[in-house]
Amino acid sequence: MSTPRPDFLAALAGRNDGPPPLWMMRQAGRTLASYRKLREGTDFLTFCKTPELAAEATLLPVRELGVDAAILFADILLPAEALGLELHFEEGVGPVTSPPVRSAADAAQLQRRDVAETCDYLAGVIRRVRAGLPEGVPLIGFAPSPWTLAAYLVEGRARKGFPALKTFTYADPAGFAAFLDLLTDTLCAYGQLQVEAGVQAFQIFDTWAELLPPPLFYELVLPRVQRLADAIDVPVIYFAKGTAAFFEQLCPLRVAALGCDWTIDIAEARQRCSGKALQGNLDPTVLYAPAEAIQRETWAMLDKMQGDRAYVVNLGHGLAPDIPESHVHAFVEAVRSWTPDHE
């Protein structure tokens, strides 16, 4: 008789009995040979864009690595599309968005198109990816945060320290919290999308949570994650980088799980909040060492988990691309390696 597969959306319910599940972020393609070789001629952008082509890149990692649930192959800002902006990808730079929103006047420029048909191809990528995945691996749909994602569109692309964001934000607070809640209103239409195709948990990622200081975190930022959570009706997972300084602050969430990066120990996570299903947290630039290490460093973190029925394993952030392939598969040997009584 096979061992059942750990059961990842029991585990963010908080009834798993079984070993903790697995899955990373950034998993679909990067690292993978395979992936790569997809991706021959093919433009990042129209990549996405194509059923088939996202919805194999999706499915490889649950073939190739066994993990215990696949995540939408998609681009973190593929809704500013849905906002009437020009997005191109730029080798070296990532995604870059055009014209940059930098004022209440930009912002009410935007055109607010129909989210179904600006991004009816990632149906069509769900619909694929749920026939083609086999019996209790579940699917993750995700967004942005409004504030992440605008903090893209406000300079355009990543930028170090992000300065025209955190300059609209002081310089007109009012305005921008519109713009704030314009973004809410085009994410949860982009989430509901997800759901209604067949997503069966969903994750919610603030890469820029840090840039703010806790206090205007707390005012512009948690109330908009609560509205686009509340619009999602599949378990949520809320990640928010940078906040291991007042995680706390993120329990009351009404979400399923919080994703913890690496500053957080995941011990120390679980003790300032006992009531939700924790995901992480190995800093994934332990990849980049031998499987010895590798294997030291995850079950040490799994030793602390030890028992816990809420909780997923993950990294503390993605997969680096030239992370090599083989030490992917040590992470994920290390923990289904692991055993309570390990020495």
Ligand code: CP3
Given for the second form:
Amino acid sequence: MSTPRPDFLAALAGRNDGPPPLWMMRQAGRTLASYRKLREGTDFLTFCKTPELAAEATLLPVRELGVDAAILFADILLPAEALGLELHFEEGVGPVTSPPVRSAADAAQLQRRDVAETCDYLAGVIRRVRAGLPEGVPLIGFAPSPWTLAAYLVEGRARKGFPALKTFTYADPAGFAAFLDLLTDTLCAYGQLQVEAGVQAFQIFDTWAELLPPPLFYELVLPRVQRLADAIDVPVIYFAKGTAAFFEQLCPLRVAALGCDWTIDIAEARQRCSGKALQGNLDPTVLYAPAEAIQRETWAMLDKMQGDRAYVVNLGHGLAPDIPESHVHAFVEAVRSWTPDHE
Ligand code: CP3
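Having gone through the form predicted on its own, I am curious about the other one (the form predicted together with ligand CP3); can you provide its structure?
Once more the chain from above appears, this time first in line as the rest of the complex follows.
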């Protein structure tokens, strides 16, 4: 008889009595040769919007790596189209939106399209993935936090230090807060569309949480993340990168789990936040090193979370595209071979 699969939803609910479940941020991306092959000849956004392709990309890591949860293949910038913005993909740069939203006057020009209609292809992807997933492997939906979406929409693309974003933030606090409220409305509908189509958990990515001083993060970001999480009727994971210094401030959020980046010791994160699940947090660059190092670092992390009923194994940020695929397998192998009494 095969051993039962580690239960991701049980860990999010704080009642996992088996080995910890595993998935990886960016598990469905260029690290996998099969993804690169599938993507050949198709523009990234067309790929995201073609249910057969996006569903297949979602399923590849489940099949090839044996992870315990799938994450919807999509991009955090897709909801920009519901605001009437142009979205295109520049190879080597990433998604680019236009025109940039740099002031309250720019924000006033935004449209409020029906989100479920504008992003209806996602429902098609989600239904296909659910039909193709093995029993016991849940599907995670996702969205950016309103702040991280704002970061891209104000700059138009990722830009070091996000100067235009910070200018808008400080130059017009009321106008910027209203812009964040509009983005929160859009993201609530975007999340609900995914839940209605069948996602079983939901991750909010706050990649650019690290840009704000803590008091502004508490004031501008946390209440809107809470409003988004409250609109989503499945367990929510909040991953806010760069928040280790004030991690305990995230703990009162009503979400199922907090994602940890690699700049916090996971054992310390547990001391600073009990009563919710924790996810993470291996330094993703460990995966550049050989298998022995991957096993050593992974086992050290798992030792710290031994017996924790609310722990999900993950990296501290996404898999980089140039990590050798065999090293990703070594990470999975290290997680699976770990036992509490290893030498
Ligand atoms: O495997 C998965 O995690 C599921 C799919 C997924 C993608 N993007 C696919 C993707 C997820 C969850 C995302 C989230 C995302 N997208 C984030 C938040 C996560 C994080 O890393 O902090 C951000 C910031 C984006 C925006 C984005 N998308 C950028 C900046 C880029 C270009 C950089 C890069 O990695 O290429 C993308 C493109 C992108 N999104 C790719 C994939 C697989 C690469 C597309 C390709 O060239 O095939």
